[in-house]
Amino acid sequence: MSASPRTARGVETRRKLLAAAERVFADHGYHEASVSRITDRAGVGQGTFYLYFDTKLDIFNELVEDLNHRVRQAMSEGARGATSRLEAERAGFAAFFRFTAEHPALYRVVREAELVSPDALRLHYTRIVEGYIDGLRDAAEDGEIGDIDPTVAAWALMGIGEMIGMRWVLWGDPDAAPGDDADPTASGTREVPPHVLDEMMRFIGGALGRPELAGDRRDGAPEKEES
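Could you put down the structure of only this chain, in the form predicted alone?
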């Protein structure tokens, strides 16, 4: 079990180790990662690692929890100030995509958790969904969305966001000429194009029973051609 640091310096060292683990697990995967690679990247000795974490699996589990906390915080802050459920959905998804672009390790770490640490995987998704369920239930009671099962809707919405993020943030747009797509982030990934977010929200608006609130494309979004 990881130890909690008692000093500000200890907190900073622990944070450096988690940041290093994020990059090492993203670059090499769990099985090729090692404590020595993590400590080399963090700029600390291997002995220092064991002051805070017992094993490689220990820091991996802690990283899953840390990424989960940060992505939920980013989504919550992004949706703050929204005046409707669909506005909150759009702002929350946009914040999720930005976080994914800045932290591409999120996808690889979470996917490896399926085999490496199934409990951490389950915890990651369950924590995200829990907040969704309450918001959707309140929105349904207020008449903002249709009469839907909030639990089913929450899991479905999470799946939509994860797949859209994988396709357009991690993979980018293979058909775009250089400079035509959104600017790459420091990680080399890209933003979700505005028209993709528009179409995603049109789909979600229909699924939530309020297509009239999500049907307007933003300026500059391409219209579908008539067949």
Given for the second form:
There are 4 protein chains.
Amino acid sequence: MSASPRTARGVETRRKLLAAAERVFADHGYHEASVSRITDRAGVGQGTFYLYFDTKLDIFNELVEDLNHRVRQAMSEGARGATSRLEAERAGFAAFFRFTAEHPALYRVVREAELVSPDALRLHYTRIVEGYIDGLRDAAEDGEIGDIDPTVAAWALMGIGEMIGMRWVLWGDPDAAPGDDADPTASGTREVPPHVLDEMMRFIGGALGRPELAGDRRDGAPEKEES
Amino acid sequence: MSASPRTARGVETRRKLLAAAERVFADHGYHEASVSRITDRAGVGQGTFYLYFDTKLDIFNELVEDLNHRVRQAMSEGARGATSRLEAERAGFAAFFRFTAEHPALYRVVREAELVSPDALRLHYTRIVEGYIDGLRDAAEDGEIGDIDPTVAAWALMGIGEMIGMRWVLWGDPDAAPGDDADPTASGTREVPPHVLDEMMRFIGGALGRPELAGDRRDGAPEKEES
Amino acid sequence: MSASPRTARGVETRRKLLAAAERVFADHGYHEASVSRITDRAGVGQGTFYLYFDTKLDIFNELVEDLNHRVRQAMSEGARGATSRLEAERAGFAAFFRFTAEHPALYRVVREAELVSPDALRLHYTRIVEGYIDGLRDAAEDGEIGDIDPTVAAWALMGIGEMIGMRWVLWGDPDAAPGDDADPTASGTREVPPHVLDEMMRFIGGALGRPELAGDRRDGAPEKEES
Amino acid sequence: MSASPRTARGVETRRKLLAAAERVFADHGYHEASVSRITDRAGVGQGTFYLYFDTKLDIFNELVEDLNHRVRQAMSEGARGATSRLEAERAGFAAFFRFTAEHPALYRVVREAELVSPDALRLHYTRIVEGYIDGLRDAAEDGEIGDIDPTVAAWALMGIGEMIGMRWVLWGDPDAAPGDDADPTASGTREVPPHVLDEMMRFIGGALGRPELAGDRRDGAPEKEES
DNA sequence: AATGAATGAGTGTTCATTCAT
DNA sequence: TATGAATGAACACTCATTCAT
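Form predicted alone already given; the form predicted in complex with the DNA follows:
Now the full complex is given, and it begins with the chain already shown.
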């Protein structure tokens, strides 16, 4: 039923719908977001929506796909120029957290995807993880990290990033009691504090078999302090 | 409006409703789960629901709370008897994965809670993390692990468990292509393969500054030290 | 199904239910008043209600009946001892307004009765009007008032009392703009200002053919009309 | 959410809904009138209602407003051409009773408004009363009536009209016992008998200080007016 | 290409009433 | 006499989707 736009005007309308949908999904989640809210924000008639998308799920999936591209691009751009795997990892995480802070939609939309469109979620995570796996494999070949299983490690890294991002970016102030910040749209602009990022990288560095590369205060580390 | 049951019959009805709700939420998620589906499955009239719960959100929150208790109990029971922090960690994760496999509701309900009842989600994660933090602090005092920041580490562990659990328990077969397993109710009985658990623990062991305790094949650790 | 109470305890319970119903109907109106609210306020179980009343409409009708008795008693007590019809009228109205101020339920319940139980409403008004008619007839025989049709006059008096009561007792401050006092339960304690009562009685005095008896400032009419 | 119709079709649909609502509210009152009954009678889908009205209360308020305009227009049209205040009053009342007979909804809807939408009720009465007040003030300046307080008199007139209208128009036959006419839809076509209108106007004429202008059989007025 | 109108199945929730104890 | 449990029909309202223009 829906079709690709054939005119410049159509292309523009489709774009407006996607942009509006990102805002609306981010603000309200999938279920509370109504097609009419999307078309309202896009400034088009309700029927116009179905010119470009078959269903509400359709535009949602496209949006998840799009966010996936953008976050991966942000991460690899962030990591570009890093001179070691861990440096790349750190830069990638930093980019990921920055992206999350700027687009809290990512978290919300993606996590909601689990129930709404499980395939979209799997694809999203899988693609990011694949990037990790490749990087880890290269680093292992170069002896840069230990011989940890890259698949398991990649999923673990994914989980760390997700949870730290949720905790420090989405929730914000560590001391905020639950309930202090109930408005989900209000909390999307925090940063991961530097020491948290440091500790997280030390954690990851150790995990990957190169504690000394992550900077350290680690007990059994031969040269560095304590000695 | 809702009240606690005052008779045995009422207690039983309330229990049936909670059990039904767990099933229905797990199968369909919060939004697709309708009160009438819950009451149907519980075998009671629709109005009966409101004798014991004020709103649909109410029973959802109670369920999240309940699941939180149960998973934490499962984890600490699993970890009981461990002789080291890492052993406890491993046993705790194993218990967590087992619980997840038996109650896929946990994942689905909890993750959806983010949009439906953010406080419930935060409380859930925070409580589990607090358990981690205590354990890590004790272990650090005993010199069992490195001096990693316990809060950051705890959230990282939480994320690892979540993601590994999602990947290997909920999704099941690593090679299953997305789309092969779209029915969310069909995939709740997998186990985390032993080697994945092993690798995960090596990852965590390294992260916590005691790679050698986690068992290893690590490059830079020729024949364990510590001897 | 319902029965008269056979024990002192039952009499008491029935009384509690009626008292609770008056409060609840007054506060919420017929439709918003639920049986459970009534039983809650009465401090009895929900089922107990149906021991004494067949339906919600039943207790409502009984309440209207009861209020009717009470307001008529208040009015005739107020009027007792008056030495002329107009004095009696004034005292009766004053009593009526006082009763209204103390029991705003009267107005609300009675007016709602029009749709809920039209018979109850008619009976209520008719009974009060019959009292007026009798009084007017007597007064006419005594030459105390003009020979106005007592039935029409009685209904007119009823209407005047109702409207003045609504305007000055229920609504309160004459200058309050609509909306300033939207809470219907908050405005039941006003009084009809003395000059309003005075003017009203002058109006009625003239209507009944005895302007001079009502006190007057009437234009050029030292002793009746114009001549 | 609701919007003004943008096409002729929409205008027509909205009109049908209002007309249906007037019938349904008049027949059943606010609470028994369900949106689905309204849409059924209008011959549109249930959802269509919410295209033009936000809530059931919304259309109710609009209806009260509309009825207020119409009754005031009917009254001033009825009074147009009267050569004295009392003549105008009589014509106005006659128009009011005629309108009531043709639109019994007025009474029912407006009286129920007291509980449903108190502001609407106050506005309704206040607007009519303001018309009375203006007329009375003019008449007083012209010496046409006594110097009665116009505000109090206006509310009194409002009450008289309401009550006489209820008694003779809505209830119909004076001798009908309560219960004979329980169907509220069946009684909307009566007229106020001429002698009742006559007596009512004599009552009012006396009240306003000009008994002789209202026609009379008054004791102290041996051979009619003015001569 | 665009749109406003229309729909009807579906939602969470309420409540007068019945009944077993 | 008293009650808490249970019910199911009913309600106001929402929304993804279709369609005529």
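Throughout, rigid core stands for the largest set of C-alpha atoms superposing within 1.5 Å between the two forms. Positions refer to the first chain, counted from 1. Remember, it's a predicted structure, so these values are computed and weren't measured experimentally.
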query	finding
Large Cα move at Gly45 between the two forms, threshold 2 Å, rigid core	yes
Shift in Å of the C-alpha at Arg9 between the two forms after core superposition	4.6
